[in-house]
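As a starting point, one isolated chain is supplied in structure tokens, in the form predicted on its own.
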Amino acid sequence: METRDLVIIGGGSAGMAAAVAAYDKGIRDILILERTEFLGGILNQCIHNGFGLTHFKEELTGPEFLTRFVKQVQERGIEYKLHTNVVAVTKDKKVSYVNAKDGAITLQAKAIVMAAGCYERNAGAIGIPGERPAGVITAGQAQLYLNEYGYLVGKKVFILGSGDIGLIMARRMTLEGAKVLGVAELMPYSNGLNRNIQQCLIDFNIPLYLSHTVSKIIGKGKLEAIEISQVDEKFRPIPGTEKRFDVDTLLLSIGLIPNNDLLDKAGVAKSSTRGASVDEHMQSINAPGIFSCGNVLHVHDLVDYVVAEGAVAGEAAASYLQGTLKESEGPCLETVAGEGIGYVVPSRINLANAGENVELKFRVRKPSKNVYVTYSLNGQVLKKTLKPAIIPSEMEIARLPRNLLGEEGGTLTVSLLAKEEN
């Protein structure tokens, strides 16, 4: 069986950033496995701008951003295989993959970085009443057809869900000549970034129906119309609030799920994000040598954050291979998502391995104004930060000085506290 030092599963922005970081730290035997025909992942179809402001200090389109990373991979001579599907990963770091050239291969990796991205929820995930005609498609799939292959998927369009991909496709479809009749959002607030609400809906006079969902799909062989309904506090359609829209296309932007089927089968511990439970170096807490980064770990809102996290995982994988990333047998902190917080990454902090600052990433459960984000160690508040406004669509990043965390271990809880409760 062939042995490789570092195998990276996924050749998108996270995987390429991890590969470059590991190479720059001295690892030369690196293999990237990518299932599609190009490196770059989802960025190949994101032809809008807004990428790279943090990492490259300039505004780029998705293809421009990924091209810079592909160049870095190629300049370093890092090996990659395209059209390659990874079918199995084990906790002892065996990787099985298939492609047309090599056939079915199993190799032994000394370290693995999981960077396989995420996938979209589809119509079956939410069980909309009605038939299943042609014309019901995820927003990301529509983006792929239009931006990579040049196919306009519809001319009279409605969008369910106000995630960023759905909002961006509302603008994109409009610019291509389609009529976008509206966007329905189950929650009483949008799940997209504020700038996308403005630039993709308001600027084009596309209505946003908050606290609404698609309650009926009409049409058998081909989509003919949909009905949307207002929902109550338990997200149930309210009879008598139905609105009908004659459409040929329904785009679904109803959430992203980390693509972690491989880790599920391998028995790697998972967190509430549906990604792996990892420590401060992005290493799985129950599978040493397996690292995760990017959207396979938790869904990000900015690709700049994805590549930064990929670099952390790549450098840590290099340290693991070089024997400098020591397994901590001392005290650890388990992170806890407290009041108002959806999740916290990492799941565990090894105090012996933590650097000068410990980075925490989290999202809130709902929009809030004038609240404190509090960081508590074993019930005692270490730090609090006033937030005039905070929303679920924007990932928060906090850096806590290592000297605040003590030496005893325990739990580190992130919570929201209303200003008046302080």
Second form
Amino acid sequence: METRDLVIIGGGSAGMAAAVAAYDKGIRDILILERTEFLGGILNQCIHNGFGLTHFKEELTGPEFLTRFVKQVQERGIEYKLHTNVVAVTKDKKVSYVNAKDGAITLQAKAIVMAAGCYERNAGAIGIPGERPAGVITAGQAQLYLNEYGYLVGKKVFILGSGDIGLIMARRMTLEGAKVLGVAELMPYSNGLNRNIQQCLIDFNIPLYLSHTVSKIIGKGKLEAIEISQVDEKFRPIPGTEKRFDVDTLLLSIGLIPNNDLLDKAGVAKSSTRGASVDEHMQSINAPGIFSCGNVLHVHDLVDYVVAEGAVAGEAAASYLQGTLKESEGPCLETVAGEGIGYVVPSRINLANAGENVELKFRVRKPSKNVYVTYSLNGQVLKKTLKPAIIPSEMEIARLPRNLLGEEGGTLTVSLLAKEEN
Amino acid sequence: MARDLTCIICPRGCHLHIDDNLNVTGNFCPRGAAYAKQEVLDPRRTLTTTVRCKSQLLEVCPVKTNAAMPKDKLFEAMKAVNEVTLTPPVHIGDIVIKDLCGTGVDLVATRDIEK
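In place of the form predicted on its own, the structure of the form predicted together with the partner chain is requested.
In what comes next, the whole complex appears, and the chain from above leads the way.
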């Protein structure tokens, strides 16, 4: 069996950033395995702009952003295989892949970076009542067809879910001549960024129905119409509030899920995000040498944060290969998502390995104004930060100085605390 | 003319108010005030879309305007964009349409397509 130092699963922004970082720390035997015909992952279809403001200090489109990383990979001579599907990973770091040229191959990797991105929740996941005609499609799939293949999936469109991909597609399809009749959002607030509500919906007079869901799908063979209803506080459709829209397409923008099945099947511990449970070096807490980064770990809002996380994972993989990442049995902090917090990454902080600052990433469960984010060590508040506004669609990043965290271990809890009125 | 606006400059998305004398409130940073004035006097957007491309790999090439263009000309611009077919090689920054619909901004390629 062939042995490789570092195998990276996924050639999107996270995988490329990890490869470049590992190379720059001295690792030369690197192999990126990418399923599609291009490096760059989801950015290939994200032709809109707004990427790179943090990383490159300028506003780029998705293809421009990914091209810069492809150049960095190619300049370093890092090997990658396209059209290559990884079918299995084991905890002892065997990687099995298939492609048309090599056939079915199993490699022994010394370290793995998992960077396989995420997938979209689909119609089956939410059980919409009614028929099952053609024309119900996820927003990202419609984006792929339009932006890479030049194929507009419909002319009269309704969108369920106000995630950013759905909003971006509302504008995109409108500009291409489709009529977007509305967007329904189950929650009483949008899951997209305010700026996307403005520039994708309001700019084009597309109505947003908050606290609404699609309550019926109508059409035999091909979608003919949908019905939406207002929902009550328990998200149940309220009878008598139905509105019918004659459409040929229903786009779903109802959430993204880490594409972590390979590690899950291998027995690598996972967190509440469905990505791997990792430590501060993005290393699996029960599979040494297996690192995760990007949307396969938790869904990010900005690619700038994805490439930063990819670089952390790539550098850590290099340290692991070079024997400088300690395999410590020493004290650890387990992170806990407290009141109002959806999840926290990493799951564990290994105090022996943690650097000068420990970075925590998390999302809140619902929009809040004038709240403190508190960080508590074994119940004692270490730090609190006032947030004028905080929303679930934005990922929060906090840096805690290592010296605040003590040496004993225990739990580190992130919570929201309402600001007391004076 | 007083209006309530959502700032689109950054992901924060401030809720702005601009009065008849162009006084802006609700902005977190100076860029918000500049945006609000621009938005009421001469609203502009960057257009990102695709043009047909005779490539072996892709059916279309992504493009953008190299500066924000008047918002009310977006649909007119889309008509012009949909008349164009590119032939590789295409490189990032190549001008696809100069002075798009008389707006003074150029439409440029945002992807390298070698063949």
